[in-house]
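In structure tokens, one chain follows: the form predicted alone.
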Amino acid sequence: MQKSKSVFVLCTGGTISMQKTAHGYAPASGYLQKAMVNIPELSNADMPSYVIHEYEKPIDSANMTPAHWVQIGKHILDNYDRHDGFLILHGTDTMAYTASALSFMLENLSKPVILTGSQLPLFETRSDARENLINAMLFASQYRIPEVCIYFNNKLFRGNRTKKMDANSFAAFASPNFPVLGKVATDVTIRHHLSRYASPDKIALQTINALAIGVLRIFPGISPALLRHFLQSPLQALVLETYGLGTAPEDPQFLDVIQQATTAGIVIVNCSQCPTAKVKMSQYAAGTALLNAGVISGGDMTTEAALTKLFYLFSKNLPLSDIKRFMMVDLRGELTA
């Protein structure tokens, strides 16, 4: 008889495990484990066995920090050899950040790590939590997809390609610049040719250090003084959200501030404000000016992926030249070459 697959379920908090209070939905410790026992589908023969660990103090994902990414990564590493896959239950607001961060931090991954959550708590009659939970559990155990993914509303996404696009619809997430890895309908469709290969090397966790890395969105009328203030020490790196294909104001003072920052060693990565876009700074003069000022291209990376990739590379204590080079190299499927 074939041994049942095993999944380690880590409940960090989020809407899926919240209960109603006088002040609105709020995280509730210990609730989810009791609720899962009462979901009959989880006891079906084709479902994996599972071990669930709930945080004693559940986290609203708005409060998620890089220190929490490290904590989640350590839970996966500590349980890696005992389970076939991993399911991370997480709030939707920052799920794309956590999925992106874990994709870099978990080096040599050979097992599926699936993040999911819900737009409505599990106890609500119309909740999407039940379906997300059941199918994410299956993806974590039955399919060989050795990467960090988000499962939501019948779709499996590469984690570091996702963005939360809708706060009201059950279709909360999208992958603007990369196809979905799988779909669930009457049949399950897996695009194995898009999935990454399992690493033959031993799993490792790169922890994330406390770093001064930020994001700034360009807008009409942004002043050089504001930019100069933002780029002051101790800032180490910046994701600059630009227009369209990577353009920004051609104001000489604005560009001079950028040039001074890059010369001083601040890594500035150009990512488009458009969800579906690939930065091509040389296509327009307003983009070439940034390139000449030392800004590097983020290609078609999401802001979430670019930000967490900077955290990852700086935490490896690499020379600045290597950090800049690796930011433009596809490491985990986050970037189209």
Given for the second form:
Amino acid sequence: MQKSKSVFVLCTGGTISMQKTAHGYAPASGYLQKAMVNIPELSNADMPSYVIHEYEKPIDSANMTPAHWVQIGKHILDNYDRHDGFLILHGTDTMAYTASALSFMLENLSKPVILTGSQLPLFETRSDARENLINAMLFASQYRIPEVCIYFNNKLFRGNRTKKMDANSFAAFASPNFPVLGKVATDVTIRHHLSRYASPDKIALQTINALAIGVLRIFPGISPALLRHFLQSPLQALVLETYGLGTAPEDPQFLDVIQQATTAGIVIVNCSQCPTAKVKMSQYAAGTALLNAGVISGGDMTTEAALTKLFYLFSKNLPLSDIKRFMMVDLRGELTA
Ligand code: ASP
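Having seen the form predicted alone, could you now give me the structure of the form predicted together with aspartic acid?
To see the whole picture, the full complex is given below, headed by that same chain.
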């Protein structure tokens, strides 16, 4: 029977595609493609037809780089007109980064791009891979959710709101500052009112350049010298992971280092170490000091979203003033205004 919907599946690697080796689980080339043929549910009438493209050398997602994000984006762009949706099989460790990056890079998206993976390889008896694969395939084809999402353990999340929270439980991901977009139980519930609209414009891909952008988590006793070292050239931008609502030590030397960096044109974005938080620097004097030193607020963005958004905006070669402004504007649902 001719299927009405079609999905492009890109297998990048991750536990879902791994086999046992002498060194622990490692990606195995060609395995997933063969295994999927043996999942009968994937050929049910309500399932889409699909084509699989597997990385020649699938990777543990610990090895992901911005160059891989670009590669994934190009695969989506090249196959965009031929398919109704896109399923990216990916390791869980850096899935939130890739989902966040793709959400920015894919401009004018009008089709679903769903990332999934698993905590146990598909070949393991108790694996969560099968369920994730089947449901993610449905979300990539049957529902109109034209954004980059992560589907995992019965939940559909906005990709740029996710964090990997648990390395053992099947509930690996959470979206601490934004509700889930969909849930799978005996019924499938989708919160269409929360989902983004399909863009009427032509899809475009913003590629990502190799840039000196970093993340630094502050901690009690962090030395200004260490911070100075970190902020040295060629650093262009930094996500500073602060406490609570965006506070940091009020040590004048520490603040002086920050001030010098922002004056020199380094964009410093304040994101909280608390997974559930919205930075409000003016709430405490220990936050206002950062504001006065030129730090900009990351609001309730995850570090993953803030970091990849910086990569995206710098890759567009925008003036610094625009980059700073856009960091505080909601571009893809990553930020609560
Ligand atoms: N290390 C694996 C990866 O990220 C973990 C996983 O897929 O769950 O590729």
